[in-house]
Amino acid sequence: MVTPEVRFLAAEKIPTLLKRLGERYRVFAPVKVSETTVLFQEYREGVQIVLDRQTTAPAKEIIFPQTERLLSYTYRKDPEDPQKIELQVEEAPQSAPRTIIFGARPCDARGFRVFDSVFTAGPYEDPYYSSRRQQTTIVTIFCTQPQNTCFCTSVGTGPTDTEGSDLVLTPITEGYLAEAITEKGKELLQDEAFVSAQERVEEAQRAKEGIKLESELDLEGIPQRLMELFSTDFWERVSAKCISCGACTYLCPTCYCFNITDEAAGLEGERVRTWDSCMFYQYTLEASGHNPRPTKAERYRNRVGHKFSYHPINYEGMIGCCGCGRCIKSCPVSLDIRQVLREAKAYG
């Protein structure tokens, strides 16, 4: 943690700032893809950056790719003994380039804290994730206008939360007040685009105080309550309209489930890690053909239970949800996880 240091960043200076940073970093920013879609993409001149609304998908793919090669392998016959086969393995590089995620939201940054609890702070560290995480600087914009699907304050964070961020931006007149949270954030403030901001500190403080998002969920006792509902018909009722598309998991900043497969071609192949979804039938399908979660209701129970019961129990109370609301906003059948949790507390 560093002593807070503030600067002013004019909105008109952002394109030149990102271009200059691109000479030293890989820079990702929210880019308008269509009228309804904003995605994090690697910055290049001429793209339209959108900083006044939440991105359609989170930034998690930048640090936790949807598909990545872990190693490659080759089988070779011994020329002296054709019955003997030699296996040669080459692991994928674990080093990562310096990267900046510019324009994330506090919920996105909080999502990486959930990933950290699993991939860096547990008994087994993931070297691929850890390398990218350490090399990434996260620049977050405070949410001055939360959407009606947002519920971050209910899960222990908020529109002005700094957890997981390196540099935070508060929208003010003609630009942003920038505050360094870590040494990586302080390093960015040395760029010439950031100028003195002492006369703007009070305006930024008023802007933060004007952000209103009341906590709408009472999650007291919910981890134990979900365990009590493990074997009831409750899950069949609340998941009835779910179509198991997996959008809720793929658009979630805190979902980290993955599958590992060997993709072979002849005597060569690769071991590949890809995102997986607990809403898919194949998620827990075993080689024997047995599936411990054969129904949609059981899979949805696992999704909600993991975020609000199993993860808090295993990781010192940390809820495995950042309250971004993407799973609500993008669900094709409008299944609202907030309502499911309310009904769980009231059930019976």
Second form
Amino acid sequence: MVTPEVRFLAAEKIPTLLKRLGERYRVFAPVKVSETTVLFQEYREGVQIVLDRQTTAPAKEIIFPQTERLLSYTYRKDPEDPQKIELQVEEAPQSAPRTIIFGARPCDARGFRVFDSVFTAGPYEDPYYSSRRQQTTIVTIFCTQPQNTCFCTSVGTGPTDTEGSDLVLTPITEGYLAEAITEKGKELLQDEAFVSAQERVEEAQRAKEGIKLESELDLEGIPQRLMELFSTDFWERVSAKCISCGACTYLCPTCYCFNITDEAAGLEGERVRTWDSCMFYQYTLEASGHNPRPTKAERYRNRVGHKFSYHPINYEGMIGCCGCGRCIKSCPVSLDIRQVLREAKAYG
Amino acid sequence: MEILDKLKEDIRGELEGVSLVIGWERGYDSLHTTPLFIRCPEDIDRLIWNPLCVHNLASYLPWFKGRRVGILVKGCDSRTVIQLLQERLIQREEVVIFGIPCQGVVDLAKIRARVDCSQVRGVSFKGDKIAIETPQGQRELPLEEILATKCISCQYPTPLIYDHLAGEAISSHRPPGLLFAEVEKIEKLDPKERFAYWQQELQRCIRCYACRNACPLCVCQDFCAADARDPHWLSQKTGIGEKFMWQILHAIHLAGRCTDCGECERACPMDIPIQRIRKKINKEIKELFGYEAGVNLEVTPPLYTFQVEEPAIKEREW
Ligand code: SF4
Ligand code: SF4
Ligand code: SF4
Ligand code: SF4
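Now the other one: the form predicted together with the partner chain, given that the block above is the form predicted alone.
Next comes the full complex, this chain leading.
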């Protein structure tokens, strides 16, 4: 029997579905971890899954973890000759287990597309990222209630965008209409939790058509405009209230900068890759002590410039932002990147 | 005269003599405000004052060292200014202080826990209630339930230092006994439970340092030991141990300096109740040295000085 590519998934079936999938995959889903925070966590029975809102942090961590062990090392002293030290190195495996991200948003999926252009499309391929990416199936929920901070439609994606997803879910009464986008998605539809969609297709269509996104941004000419503003005092003005923390970058689905350090404890240690942020002073601090981005103005310029100018210029027009709005919503001083871009157009 | 009108009038009078004045304006929606840097008279029109003006703007003062700037402060924020002056991190003649007698500001996390705030269409204040309009309808919440925790035990609603005061001074009607209520609750847990509690909360920390950068007294900032490259003091890993370590580092460096402004917790994007850790240290400092940070310009903070014998530390008897 051939499974149709459109099926219905009842909301009440989700826990058993995830449990079953958990036998073959690592399954991540949005879990309520405190009164106000929802995070992707490995699914366990009994957790509270929350699918009606954007998660506090994006799905980024699952494919690009905040701490990645690259290798472990041990120094061994020869008891006969303490001068002789032997170094043992054990590399971390580069092959990832099969994984499902259940309940991503179109902006999460778009975030990985931005990562792909850097980590998999060459000239250098990142083996850790690549392997996880290949092994991951993304099940995305369409956003029937975009937030005040969402502006995905302005950056080339949108609340019903299927790009980068393997299976998409449209919320309808008592469940979701599931549509397979890729072969990986079709494979999931084989599960018995997905049943005939029958007349629900139309309801889903209406749900999609009813979606309204308040925030629109005109980004025409922005890549060049930001270049023109490079050496002006525009950046000092717009970054005046920024406190130069890492909340926006660490919660951003399209920020991928990292640091590599050796973390030693006695005679053994690990070489790890950890997230880094261009909003931090240390990020560009050079060994000589010189820092080309000494103040938050240069650092904020880099964050906006990278996403809306350098990235589209280097990667065939793809904006390095998925419009998720987390940097606005989670910013301690509510610095609004949309407003900065509007002002950039009007400045001078 | 309304507080806001008085503020605007006072700012207009001082604007020429300062580089800028820091206040608040409407943010990206009606629930959020954002810091406003007033540089010209037209900017003054954007100024607002209401219980959504949550930010402690005194955090910006050390950035402006060497320039004369104006600053709007609530009662709690004024304690930051005093502590900064005590530590000589700012100069009195470089700040013009516009004080506001304050009845309390909201805790957005407490609102978010009760109302879906992702599509707020309007906010208004009706007596002792806040009304929040969303596509699902209007929700009214008693202010008392969503006030910032610091406001519930606030002893200094009127700024303790100012050049201009917007309105009549008011005195506190809040019980001082509530100051350490949350800490006392945690102290009652046995060490195992306490550890489990913090493990559960700190698990979601992303080491973004919003807590550090928002803290007005965290003055090392760019040179913080937590992410120093050389020497490499702290592991950059993000296990629970490193997260604990970071919190302890911050809290200890704030001992006898923390003014209980709540910015660290307010700034945390993961809504971790980290102010409780600072409060615990504040409690110890109060018990040991009888000191409360930022309330008296004339006093030297306890860890900035040395007494051969401290009255509350029993050196000779056990
Ligand atoms: S820059 Fe902001 S809106 Fe864009 S992807 Fe990053 S967090 Fe989301
Ligand atoms: S940014 Fe777009 S895709 Fe992301 S949560 Fe908002 S509406 Fe959905
Ligand atoms: S530690 Fe927190 S409460 Fe204390 S001064 Fe800093 S920001 Fe304010
Ligand atoms: S602000 Fe919150 S998440 Fe960020 S480092 Fe501090 S405690 Fe951790």
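Residue numbers count along the first chain shown, from 1. Throughout, rigid core stands for the largest set of C-alpha atoms superposing within 1.5 Å between the two forms. Treat the numbers as computed from the prediction; the structure is a model and nothing was measured.
Worksheet item: Would the C-alpha of Gln88 be classed as shifted by 2 Å or more between these two forms after rigid-core alignment?
Response: Yes; that C-alpha moves by at least 2 Å between these two forms.
Worksheet item: When the two forms are laid on each other by their rigid core, does Pro127 show a Cα shift of 2 Å or more between these two forms?
Response: After core superposition, the displacement of the Pro127 C-alpha between these two forms stays below 2 Å, so no.
Worksheet item: 2 Å or more on the CA of Ile243 between these two forms, with the rigid core superposed, yes or no?
Response: Comparing forms between these two forms, the Ile243 CA shifts below 2 Å.
Discussion item. Give the rigid core superposed Cα shift of Leu267 between these two forms, in Å, rounded to one decimal.
Written reply: Here Leu267 registers a C-alpha shift of 5.1 Å.
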